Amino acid sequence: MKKITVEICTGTTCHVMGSEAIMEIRNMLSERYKESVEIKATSCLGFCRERQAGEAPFVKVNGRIVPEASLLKVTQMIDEIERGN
């Protein structure tokens, strides 16, 4: 099974905008996700320049954009890729 990598910024604007706490996830992921997601601390993803994007902190999902990202949203997008979604 390929690894679902997350990719969670740590640029300071999202530091400051709470990627920290997200950085938990890897103590909250369930047994089932311990083995198949990779959760990786990343300098600036650079996305909090382009207002399109939307708001910090950011995180990174197999490539998906999570802006405003929290632990439930990051959770939520590692469910819908382990769908097939």
Given for the second form:
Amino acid sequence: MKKITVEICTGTTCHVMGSEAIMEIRNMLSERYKESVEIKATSCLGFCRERQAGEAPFVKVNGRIVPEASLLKVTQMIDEIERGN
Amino acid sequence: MLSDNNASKIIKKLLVETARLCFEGRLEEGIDRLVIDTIPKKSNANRCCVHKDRAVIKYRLMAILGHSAEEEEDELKRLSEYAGQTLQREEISEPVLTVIDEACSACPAGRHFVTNVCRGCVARPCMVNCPKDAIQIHNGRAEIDEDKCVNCGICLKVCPYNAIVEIPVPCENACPVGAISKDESGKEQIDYSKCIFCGRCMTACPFGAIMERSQIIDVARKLAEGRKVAALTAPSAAGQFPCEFSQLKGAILKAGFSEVLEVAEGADITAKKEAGEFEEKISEGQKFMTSSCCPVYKEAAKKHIPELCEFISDTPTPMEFAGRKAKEKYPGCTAVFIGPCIAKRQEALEGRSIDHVLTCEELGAILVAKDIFVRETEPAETPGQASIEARKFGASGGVTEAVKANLSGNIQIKPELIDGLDNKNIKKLADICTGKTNFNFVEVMNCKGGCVGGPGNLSTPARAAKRIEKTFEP
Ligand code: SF4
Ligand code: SF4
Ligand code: FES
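Hand over the structure of the form predicted in complex with its partner chain; the form predicted on its own is what we had up.
Every component of the complex follows; first up is the chain already shown.
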């Protein structure tokens, strides 16, 4: 199984826009991901400072950026990477 | 409000953008355009069309500018004019909440409804047990006659398929004192002779129809003008950002506040006086005494349990003492309380020592608008001192611990905790006035878990409590 890294931004902008709610993903991942997915909290990823990147909160999944991140969007991105897209 | 829903996200975004315009000195010029930038022509409408969405955004911005949606007399009055008024005003007016009737979807009154899970079974317990003969079978499925139904809920309980649901009106359902109800048109309105400013309706409404009248622009403007503005941080505020508290203090100073004073310093005075008052009153034979720092609780007693008022401590709140301290130490300053609480806005309006109240969410919006990143900020220390007990005032049980620490030992304290003011606890509080009690001190917190569970927070109560613990453990 591929190693997947989820970086949840806890910089001020993302925190204010609700990134803490995404931390819950730890408890929501299905069993088969428990081993391969690593979840990290990071300081500002820098996206909020360049307006084109979309809107906070931001999460990075294996380097791919998820803007306006929600539990759903992040889980979908994990699935997508897992399927090899 | 923790942002796990779209309604609260929109409000936070608007707070940030409005504050940014104010710091850039472009509030009046840019505020009308903000409506269009938020809902551009080609966006997917949340409601019927972009025009309705824009109308709602306009009222949200009125609330953010500190106005009531209800005060609108002329629909053609532009936001820039409201902004102009906000930039001029020196006084804040009541009420602290506003209902945006354009956003309220006039949810149908709480009723029972048969879903298509119904199989029109042979036993038909719903029909047989309904005391009002309100259920008929049509096309093989149960149907409720709304004119006959009295919402007793028996059908819901007896259906073996769980096919019948009760549809609540979320705000009315959340209000513990029946203060919010429909007007003739079905839209909600708040009866302020009953409202205790708990903010539950605001967090419950999925349309975000109930908003606070913010003071963010009053504060932002004073910061931009370089006035002397002191930030008074509530004990629970210390845990709301993912950084050291000292960094948060640094960030507040960087945002332009001239000083930071921990409200915990006021909590030390409150705890000391409250302990003295407790010993005196109990030794004089009073049955019990309750805490006094939660304004929702005091409002609830005043408006709904008047017989309880004589048991409430007369000691002023930590916010009040901290405000007095700020005015003494920094003469001429504007004192801004920063915490999780809506009702503190009301308390501040009634007192003299606090000029403005911001929620932690609004402080966050100010930091974002100023591009201040707390984790990258130089830590700062405040000159004042506060005890560990006072710093834990914001979590349930904290007040009791702080009072305990200040007792002289003459009277034994037997504490009771009311953690969250729901209908049940309100009834319980009414009952203890008359009945016999096996406690002599009652700590009452409107929010479950204490102020760390307040509506204006950014972190979950558990995370906030943990950060506070980590910061202040010796
Ligand atoms: S929950 Fe209440 S305020 Fe919100 S839309 Fe429904 S009726 Fe209106
Ligand atoms: S603020 Fe609380 S008391 Fe007032 S109407 Fe809303 S839910 Fe009811
Ligand atoms: S705070 Fe998350 S990208 Fe900057």
